[in-house]
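Next up: just one chain, as structure tokens, the form predicted on its own.
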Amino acid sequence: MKGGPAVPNKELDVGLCVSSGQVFRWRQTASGFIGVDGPNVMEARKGRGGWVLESRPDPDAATRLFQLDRSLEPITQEIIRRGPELKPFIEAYPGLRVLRPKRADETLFSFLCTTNNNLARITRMVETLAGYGKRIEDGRFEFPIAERLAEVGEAELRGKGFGYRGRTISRAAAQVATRGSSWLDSLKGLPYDEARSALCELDGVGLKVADCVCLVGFGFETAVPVDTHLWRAACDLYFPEWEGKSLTEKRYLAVGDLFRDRFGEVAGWAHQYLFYHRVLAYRGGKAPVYYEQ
């Protein structure tokens, strides 16, 4: 692979940004990783002082997908500012990163199949359902629309070992192509609360579903999904009396204000360095990664 000049180490780690549950069809190779995102195949190539990425057709795919636009330490120096308590964390993972993915729609279908499920099992689904889309090249495909997807069905789907989750995907891109197809997109011009409430209308999106969409494919920065990682690792932190007690909806909405407060615009982005800390750790106790509702 070409490639333009490397991306220093400090500013970008490709590994740790596809593998922190952000993104479900990047692969590991011999020299570094390949993925898909939108009508692009993109490459990443860990050379002498950090990473040469090369995308295309659009060769500035990888930039945006990256956000490579933004200098990584004025974000994480802003972080450890106003929560020096996570500064050992943001310290682990340099170059770990808030991706911003070319389409919604595809991280709206690939996190709804993420409820009570595992890394592995969420992979084969998310490239199952990527694969009836268009093809790009050999074994890589652009997600479909909603409509598509709509049209394959929940029985076809639940063939495919999609459970339960063939219906909530087959009734929410029928829900999603009714509404036509610049509503999802519209969603951005929202505030943050509003567009978080027009996603929980939608079949099998509760508010962990909806704050991924709003983080990663919207770009709301201060949108905090909490799963049972990042739930685990709040109570530690900053709701100790919780601990070892469900999360209830209104334990949610608390854990994501508190953060919303302590970090305002750069929130998302401390709660992805807290999220990924705990899903190493268990991911160390050879168990399963877990993403749960």
Given for the second form:
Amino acid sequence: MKGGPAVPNKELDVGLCVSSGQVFRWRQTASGFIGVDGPNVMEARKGRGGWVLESRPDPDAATRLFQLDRSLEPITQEIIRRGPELKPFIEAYPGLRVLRPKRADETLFSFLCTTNNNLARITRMVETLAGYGKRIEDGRFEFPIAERLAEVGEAELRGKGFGYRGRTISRAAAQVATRGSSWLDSLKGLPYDEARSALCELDGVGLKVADCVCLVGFGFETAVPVDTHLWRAACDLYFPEWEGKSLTEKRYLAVGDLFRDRFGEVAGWAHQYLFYHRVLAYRGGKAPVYYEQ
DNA sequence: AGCGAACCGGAC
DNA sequence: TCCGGTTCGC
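Having gone through the form predicted on its own, I am curious about the other one (the form predicted together with the DNA); can you provide its structure?
Below is the entire complex, every chain and molecule, led by the chain shown above.
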């Protein structure tokens, strides 16, 4: 287990990253955070010079997950240059990054748990799914492949409190399994919109879940998942005429296109800051504060 | 095309 | 009563 040089706080905030709705298998510890990604267990603690990350068995796994080979500064500067109205949100969450988990299938099935759901329950459900995978060490599991999830079946998942998601997860797992072991990852090689369309063929996967998989699972950084929080934020900032209206497919696509037009290659990152700000405001129960640019 | 309701179960 | 969404039916 290697603990590289400390990563400056300006470049990384592990707590923000792992609690911003991209991954669901990280927990707070006395000294920091511990989580699983792919076959690796990672620990992070905050030292004097910043965050110290360790991962086992692959010592480089955390570098990949947090994309530490990329500097955050140019990305946030580009967002602010293109959209000064987001400056307050960028500055409020230094070290927030778009993550890059090892396995897109874990991202897919995790986000199938998120529909019409809350974070506490999502976390428990993802942990339950992980429990069907191979044990790595005490209480930690490698997320199961689709073939294994397909065997579990709807009834058992419903029995474990998945509700109607027991059906969609079970069916989507069977569909992914049928398409073959390399199908999901092969979508990475497609243009973004084609990969998204292919994902939407799966049971229970609509535009939002597909965009989550595209952004976090595949690394398409022009993908912009529009959930209820981002929808409201986007109405406030960019579509005042849609305030209070429902999120239709047409409007969903328009929000994504606005972000892609305005932020280009950093659209997905821009979305992450605005999304997380809105989530925190929601959790705090207070109205989100917006600033003049 | 666009809106509303159902869907499971738990949090607020 | 309301979801961090998808799907179906008006």
